[in-house]
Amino acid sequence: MEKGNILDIDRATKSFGGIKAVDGVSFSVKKGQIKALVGPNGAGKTTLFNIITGLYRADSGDVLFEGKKLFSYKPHELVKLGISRTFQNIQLVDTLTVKENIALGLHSKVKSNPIYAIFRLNRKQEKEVFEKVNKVSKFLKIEEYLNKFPNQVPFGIKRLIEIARALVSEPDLLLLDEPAAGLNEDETEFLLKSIFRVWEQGISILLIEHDMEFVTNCSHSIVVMDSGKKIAEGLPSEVMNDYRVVKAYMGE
């Protein structure tokens, strides 16, 4: 592991059926950086990720956490470690609220069950946990819709409530798979602000993207993948001129 890196992916490979989702991969990305994850449909990011995350486990290589290997550890652990992610698909509980929503990122710091903890509290706790979502609600500005439910909130605010679900555990590095999906123009411009105050915070950020403006607007360095492997990695300006990168996407 290099001095300065948070996260060390070191050619990690997953099989699915015999077909390699993800081949060999290697790349870091560095404390305090912005890293984009892009590729075709089907290239392998979003396996990559959980493997990261502990849904899957590799068939060989190896992910390093500030120096930890990562395989050693549960899903529901690398909270603690410092760790927390988005998902594609946005996953939230509509029967909670959205304080409650947010509440369930602190599930690492409670023994029982997250739905369980959240109204078993005793005042103490409860004191605590809801300053703490009250805080990164502030901050990400949704303090508005705490108390609505998420069937009751725009689209680009649910994406939100996930991030600020990710950020309550105060992790130092926050994954975030495709985060701009089914965004419109102002809500994608409102949540590449938020990335940047994020990162601003010293919190480092690796997320997955197809909308190829907003990772070159927002990522110091890029990584691109397709057919499970990694093609290209640089600043935006080279990667998006790279002749692999335009095949990838474009065809011959």
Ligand SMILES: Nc1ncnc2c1ncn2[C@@H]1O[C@H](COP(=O)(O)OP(=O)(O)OP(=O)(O)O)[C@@H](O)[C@H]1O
The other form holds:
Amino acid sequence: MEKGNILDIDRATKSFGGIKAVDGVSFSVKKGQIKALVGPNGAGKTTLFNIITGLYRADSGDVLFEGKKLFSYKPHELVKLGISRTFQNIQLVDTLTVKENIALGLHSKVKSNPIYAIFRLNRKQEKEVFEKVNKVSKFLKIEEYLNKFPNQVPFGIKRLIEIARALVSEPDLLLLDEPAAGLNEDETEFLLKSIFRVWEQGISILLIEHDMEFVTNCSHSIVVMDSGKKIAEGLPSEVMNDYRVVKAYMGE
Amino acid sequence: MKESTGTYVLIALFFFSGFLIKNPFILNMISIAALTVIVVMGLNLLLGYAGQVSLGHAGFVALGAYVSSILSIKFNLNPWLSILISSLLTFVFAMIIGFPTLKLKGHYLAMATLAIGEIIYIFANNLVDLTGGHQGLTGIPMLSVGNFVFDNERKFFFFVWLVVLFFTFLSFRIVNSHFGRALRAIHEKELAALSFGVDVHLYKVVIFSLSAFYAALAGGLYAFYLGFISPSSFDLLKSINYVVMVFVGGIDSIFGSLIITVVLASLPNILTFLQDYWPIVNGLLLVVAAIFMPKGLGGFIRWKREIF
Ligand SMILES: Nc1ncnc2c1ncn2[C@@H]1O[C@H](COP(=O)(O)OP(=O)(O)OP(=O)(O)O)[C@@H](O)[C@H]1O
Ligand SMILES: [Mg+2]
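Return one more block: the form predicted in complex with this ligand, after the form predicted alone shown previously.
Full complex below, order starting with the chain above.
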């Protein structure tokens, strides 16, 4: 019972000056799969995310989402397609409350322009947005922070707010860039559980992570990158034993 | 208290002060300041909320003033209609030049908008047949409604504060909306905004054009109030003044913009001995604001949050 792919990355390449940050990387994420992308610092993981989400234009290669070529879409059109992401270095808006930050995830679901704003023509839609925000924050247990500003909440909560903002649009594919970075043990455990509960809703997940243990605990398949190249792919157990991975991690 | 409530109270205070102030010089001074408030509120939407600088807003004020005056003098159009048309034309003009310009960021955007303002200034100076050149344009008719003519300082004073009220209302509606929240996101985390579906470039162009509309309408009223305009009212120093007012009043504070603009627009007329040195005062203010109150005056006040 082979399921189709939700995401196909085909020989994606991106250089910055002389550095090949991503060098001919290909792999796929299956529908309903949790896939992990690991590799040492500077391996090109975040760059690959930015290529997928259109923030960087790839030098060559292709990315297909449910068979559609992503490079023909503008970055702001991807949420509508069903892709959303979190950022490694937290990208919350400090002048918006937590609630409003999460609501940003539903931006494209509400008609938004000055005329609508002045006459408040989207009151009903806005209400629905904040109802969804409440729902997703219950799911991630962050309701108590909703009316605070990002700089008033603990770091671990910020990571969850980022995830809430990505989840609120009910994406088909969720991209998480080092969601566990900077979290303590309890927070990491809660995050792990949350990721599974998201996955149970049928959302496919591609996540970047440094922590091998975390990755083997939560993913169905792992891709390893080093110096811009894919050096291994497979089941967690296989990849863990792979000689080249060990080498990359040991920095030999 | 909500920021909007505080701001409306302040506007009411200014409005009713019109009954108490006897001195026409002071009434005139505050009326001109109120027109400046409209420009600065518009600029604040662009600079304070969306985080995009413009060093050319005096150019849009000039466009509003000159186009409406010319329409009314040369084409005998009704003054109100002239002001409306010139403001809408400026809006469209800003949209057209905004499309390429707002692809730029930071210093480059500052330089490009500065150039736009300067080009408009040069046209005002050199299209002598239309604008009267540096001598200025005279004979602009007075505003009137039926038989009621805005022929003294007090009448215009009350009117202009109602216009300020109108634009304040627009600003609060825009800021406290889905659209306004997207502007704040663009300001701080442009890539996140983009990733969550905000068409960042389009939004920048829209808010740029809207702030040009604010400026042009204030410019039109200015022309018909004074009955005379000349390029020196719309030079680069004016554009810089507007930016200083936004910063000192408080980035993303409508209340702060209002109060600081009235103060800073009036001070040079009160402290006449400083008039020639005003650019220096402005520069000092900007430095002091940047060091001691990075969020401006408005940043000291904690308002109750308005969601929707
Ligand atoms: N915008 C950019 N301009 C120039 N170089 C960049 C840019 N973004 C990334 N790089 C370079 O590309 C390489 C890959 O960086 P990337 O951030 O993708 O790595 P990463 O695998 O996410 O690392 P980390 O685990 O530290 O987050 C690095 O050498 C980095 O310096
Ligand atoms: Mg990274």
